[in-house]
Amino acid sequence: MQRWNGWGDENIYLELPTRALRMMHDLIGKGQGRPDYPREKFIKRMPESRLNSHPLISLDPKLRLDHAHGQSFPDWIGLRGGKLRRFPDGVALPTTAAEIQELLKFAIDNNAVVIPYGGGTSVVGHLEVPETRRPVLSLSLERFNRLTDLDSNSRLATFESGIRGPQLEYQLNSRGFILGHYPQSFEYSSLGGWVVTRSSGQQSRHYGRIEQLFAGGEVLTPRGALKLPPFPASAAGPDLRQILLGSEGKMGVLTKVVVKIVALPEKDDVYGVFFPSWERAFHAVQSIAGTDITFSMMRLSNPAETMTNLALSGKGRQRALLIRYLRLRGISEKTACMCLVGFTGSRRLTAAARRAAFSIIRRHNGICVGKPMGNAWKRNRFQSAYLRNTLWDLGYAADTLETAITWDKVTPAMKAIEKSLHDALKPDNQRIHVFSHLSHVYPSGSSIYTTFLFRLAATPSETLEVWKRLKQSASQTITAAGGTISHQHGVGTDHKKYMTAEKGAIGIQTLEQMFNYLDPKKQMNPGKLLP
């Protein structure tokens, strides 16, 4: 059962190791947990639905509450602190494209707003219910989740858009294939959600980002069906598939998704590496990224994140042995940078890639500690999100932000982002714990993924104001540094005011005109993406 006011399965709870809790106390002070707002109170104060009745639409209050939010920080404040004020007037769970078409016609006839709902994992406000006098329909694709075709010769698979990550990979793996798209939200996010937010998976260097995996599909718009054939290549004008990618539900409802698949790999190994300093680590990763070495991932943590990861490991003896070994090899735990390096594919190619990559790593004084660290990461890579629940219960707020930027700007941008977060809380004499890693590397640059933790304030409203200050400070720093406002999370409501800086006025107007044509009454997920 999915937790109604937090992340993931309600039966999973991650304990924070004593060492990590002590570190939090030392770095930012002792947190104080706050009572959660009861679900029953939300149900009691939920307003009457403004929708006319329809056999495909449920007005159940619990269902309306569950579809009133995603996983953004304001969503959490709304749920945990009882500040959530707007709810969809009804929730539809269609099982066929014909039912989705019928629901869109109903929405048009009743001047209703439609919010397409995939897995509910958005962390930037894609699912926020707008303040509007029009009725709001949450169109959940949870039951629209089948594999409808697999062409093994063309290496194409066609799915209904609501299928979630584990279901999708089970269907493919049982037939000898894999998509290989693993965002942090993999267990709960949907294929359609990945497409319309331009998602990136943890091993995207090998399998590709979603825009490389997306081959075609079909979108039901208020104007009618928009079909996107899965051509291997085409010079017939601009590629409409690229317009759909990142459109965040504003074009219509993505129903059919055709993706490129590959055979299951012979090898999928991840190795742990430690460097003596950020400078050494950075130059090693940059050098490897600029070659034709066929690695599947490189994930480089800065010293603050390395320290945090070691504190979270929870295995005291193993941690002590590791630190002792690193010291013997000339690496101090205060400056050490942990890196995960993955190799995926055939035995022959992965062996060659591993030799080439580790040759560069050794030249930069990197020390390989083998596969145990990589195996542990693979086992737990979708579990770290559960720590957000644990930290909240202990009185700490946790959130993340990310960007992508060219290599010459990576280190200055990372330092500026972290400094902006520290500076934002200085007027209140509050402390914050901030750390970063490079999660996806490219020949021309890298993403920067930053996590920040701070203590919950006395009231939910005060905590939200602190977060807004932190988010604004970091976002302005990202824009000023020349980075994209989002590498993988999308835009939603949290990032939309920074879109003009990235797209320019003409770019924004172009998108507006296109969306207005497909959705003349502005019914599709209004208030998102565009400023």
Ligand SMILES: Cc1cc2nc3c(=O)[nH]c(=O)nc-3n(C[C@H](O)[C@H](O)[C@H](O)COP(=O)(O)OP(=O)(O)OC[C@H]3O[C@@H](n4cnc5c(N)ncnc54)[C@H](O)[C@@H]3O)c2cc1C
Contents of the next structure:
Amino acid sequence: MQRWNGWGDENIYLELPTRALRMMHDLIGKGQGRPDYPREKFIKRMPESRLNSHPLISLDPKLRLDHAHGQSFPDWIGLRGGKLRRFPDGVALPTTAAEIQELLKFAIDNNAVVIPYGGGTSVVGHLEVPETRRPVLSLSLERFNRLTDLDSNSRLATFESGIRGPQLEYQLNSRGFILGHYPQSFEYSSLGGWVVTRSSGQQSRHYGRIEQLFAGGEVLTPRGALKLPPFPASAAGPDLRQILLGSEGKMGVLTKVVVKIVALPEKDDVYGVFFPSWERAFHAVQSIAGTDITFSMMRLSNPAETMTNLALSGKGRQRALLIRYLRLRGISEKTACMCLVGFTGSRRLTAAARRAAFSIIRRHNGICVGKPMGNAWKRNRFQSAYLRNTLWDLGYAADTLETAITWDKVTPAMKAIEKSLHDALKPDNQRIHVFSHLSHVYPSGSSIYTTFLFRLAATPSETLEVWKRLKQSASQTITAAGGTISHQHGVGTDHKKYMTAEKGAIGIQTLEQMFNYLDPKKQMNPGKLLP
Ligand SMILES: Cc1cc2nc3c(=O)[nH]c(=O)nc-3n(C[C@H](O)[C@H](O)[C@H](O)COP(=O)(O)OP(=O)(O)OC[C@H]3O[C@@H](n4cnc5c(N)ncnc54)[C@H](O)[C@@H]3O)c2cc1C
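For comparison with the form predicted alone, produce the structure of the form predicted together with the named molecule.
Full complex below, order starting with the chain above.
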């Protein structure tokens, strides 16, 4: 059962190891857990629905509450602090494309706003209910989730857009295929959501980002159906598939999704590596990213993140042995940088890739500690998200920021982002714990993924104000440094004010005109993506 006011399955609770809690006390002080706002109170004060009745639409207050938010920080404050004020007027759970079509027609006839809802895992306010006089319909794709075709010769699979990660891979893996798209939200996020937010999976270097995996499909727009055939390649003008990618529900409802699939790999290994310093690690990773070595992932943590990861790894004796071993090999735990390096594919190719990558790693004084650390990461790859629940209960807020930038700017940008977060809390005499990693590396640059932790303030409103200051400070720094406002989370409401800096006024107007054509009454997810 999914937790109603936090992340994930309500039966999973991750304890914070004592060492990690002590580290939090030392770095930012003792947190104080705050009482959660009860679900019953939301239900009691749920406003009356403004929607006319329709057999496919439920007005159940619990459903309306569950579809009023995603997983962004303001969403969390809204839910756990009782600040959520706006709810969809109704929720539809269609099971066929014909029902989706009928719901869109109903929305047009009733001048209703439609928010397509995939897995509800957005972390940037994609699902926020806008302030509007019009009724708001949440159109959930949860039950629209079947595999409808698998063409093994063309290596294409067609799904209904609401299918979530585990069900999708189960369908493919049992037939010998894999999509290989693993965002950390894999358990709950949906295929349609991945496509329209331009999501990136943990092994994107091997399998590709979703824009490389997305082959075609169909979108139901208020103007009519837009078909996107899965041509293997085409020179017939601009590719409309690229416009759908990242459209965040504003073009219409993505119904049918065709994706490129591959055979299940023979090998899928992840190795742990430690470097003596950020500089050595950075140069190794940059060098490997610029070659044709076929690695599937490289995730390089800076010293602050390495220290945090070591504190979080519950096993004290193994950790002590590892630190002793690293010291013997000349790596101090204060400057150590941990790197996970993955190889996926055939035995022959992964062996060759491993040899080539490790020869570069050794040249930069990297020490391989073998597969156990990689195996532990594979086992827990979707679990660390649950720590956000634990930290909140202990009185700590946790959020993440991300960007991508060219190699020459990666280290200065990472340092500037971290500094901007520290500086933003200085006037309050508050401390913050900040750490970063590079998780998606490309020949021309890398993503930077920064996590920050701070103490919950006395009231939810004060905590939200602190977060807004941190978010603004870091977002301005990202833009000034020349990074994109998002490498993988998308725009939603939280990033839209930075879009003009990135796309330019003409770019924004082009997008606006296109959405206006497809959605003349601005009914599709208004208030998102565009400033
Ligand atoms: C713990 C956690 C970890 C995460 N890790 C990653 C990560 O590693 N990589 C990454 O890229 N992202 C990550 N995210 C962000 C999020 O999971 C992605 O943005 C994901 O793609 C959203 O998919 P969803 O199905 O949950 O969409 P939702 O959150 O339901 O919706 C997101 C947007 O897509 C629209 N939408 C959804 N389905 C459709 C459809 N069928 N048709 C039209 N519009 C639609 C919605 O209207 C909304 O605008 C993470 C989030 C969390 C909470």
